[in-house]
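In structure tokens, the next block holds one chain alone, the form predicted on its own.
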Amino acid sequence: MALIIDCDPGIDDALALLLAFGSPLEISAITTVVGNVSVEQATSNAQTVLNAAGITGVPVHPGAGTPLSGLVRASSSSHGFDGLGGRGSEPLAIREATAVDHLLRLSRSKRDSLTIAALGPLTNIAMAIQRDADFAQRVDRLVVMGGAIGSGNVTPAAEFNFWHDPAAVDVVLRAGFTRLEIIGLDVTGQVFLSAEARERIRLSSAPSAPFVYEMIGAYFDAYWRSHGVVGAEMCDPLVIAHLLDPEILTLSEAYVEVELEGQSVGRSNVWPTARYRDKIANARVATGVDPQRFFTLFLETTFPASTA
């Protein structure tokens, strides 16, 4: 399996990248997109995470700088001014967006063996579909972090990634991916990194541990200010964990659509096909999670205990 991670780092994106780097996954490339931060900052942040983990040889391809609609929506405030809680570098000066070109190229060379983990808005994926209608059929598996069966997190109706570019979500949902899996707030809200787990990271022997410990502090502060809870939601790492251990999540067949306008723009409407039998499933949606199994995998893979 060849893996492309399409992301908008973002603290939880950074944690997902580190989990992937510590695992046996074959990471072919990272592609970046506007979302939590600008695409210039996201590209710089991806490189910062690679450096913190001591990873070389994984290319980073900058992607879309605006959503399909051209409407530049607000970035997330949960990740600090630079997306990495003040640990990021200056945004890169990007001459050319190459993410879509790379997605199309790899989908041809790795036909039927390419997995894409989409951790941010779906703009790059939608643009690849618009450029080449056969793209979706060449991709073996698309795993998306986004949407919600219940409440949103940026509005009462919508989750951030879907809200940021609902037109792109609509293109993706209609494209006919053979294996489309959607991991939304209903399960990510059940995997909260605790203060104890953060301390475990500080004590780890992983090269990235000092960087991550400080970065997560900003994430904890944001969740305390916005929700009054100690901890941080592990949205994007759950996607990578699912690729590594399919027993972590329970998924159900569903027909999923997205609201494109109005007060509920970005809302994902999920129709379980076991109940709504007139609907034809276009995705499998996460409905349950084993938090303990997730955190055991995340910590043991990414931040092994120090032997000192």
Contents of the next structure:
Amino acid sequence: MALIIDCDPGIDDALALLLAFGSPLEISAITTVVGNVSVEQATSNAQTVLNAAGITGVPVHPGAGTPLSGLVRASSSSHGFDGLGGRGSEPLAIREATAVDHLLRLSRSKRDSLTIAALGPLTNIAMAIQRDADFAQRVDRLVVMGGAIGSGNVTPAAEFNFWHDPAAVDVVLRAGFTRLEIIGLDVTGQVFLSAEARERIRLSSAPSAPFVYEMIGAYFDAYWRSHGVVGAEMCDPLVIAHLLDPEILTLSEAYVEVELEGQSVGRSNVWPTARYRDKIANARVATGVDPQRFFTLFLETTFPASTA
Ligand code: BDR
Ligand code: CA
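I would like to compare: after the form predicted on its own, may I see the structure of the form predicted together with beta-D-ribofuranose?
Time for the whole complex; same chain goes first.
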């Protein structure tokens, strides 16, 4: 399996990348997109995370700087001014957005064996579909962090990634992917990194541990300010964990559509096809999670205990 991680780092995107780097997954490329931060900052942040983990040889391709709708919605405030809780570098000047070219190229060279993990708004993926209608058919599997069956996180109705570019979500949902999996807030809300787990990261021998410990501190502060709880949700790492261990999540077939305007813009309407028998499934949606199994995998893979 070849893997592209399309992301908008973002603290939880950074943690997802680190989980992937520590695992046996073969990462062909990282593509970046506007979302939590500008695409210039997201691209710089992806590179910062690679450096923190001591990873070389994984290309980072900058992607869309504007959502498909053309409307740049507010970025997420949970990740600090630079997306990495103050641990980022200057935004990278981007000469050419090459992400979509690479998505298309790899979908041809790795036909039927390409998995895409989409951890940010779906702008790049939708642009690839718009450029080549056959793209979706060549991709083996698209796993998306986004949406919610229940409540949103940026409005009562909408989850951030879907809300940021609903037009792109719509294109993706209609594209006819054979294996589209959607991991939304219903399950990510159950994987909350604790203060104890953060301490375990500090004590780890992973080269990225000091960087991550500090970065998570900013994430905790944001959750404390907005939710009044100590900890932080591991939205994006759950996608990578699902690729590594299919037992962590339970998924159900559903027909999914997205609200394109109005007060509930960005909301995902999820129709389980076991219940709504006239609907034809276009995705499998995560409905259950084993948080313990997730955290064991996440910590053991990314932050092995120090032996010193
Ligand atoms: C999603 O929004 C972003 O802030 C996170 O990185 C995650 O991808 C959660 O709603
Ligand atoms: Ca993200």
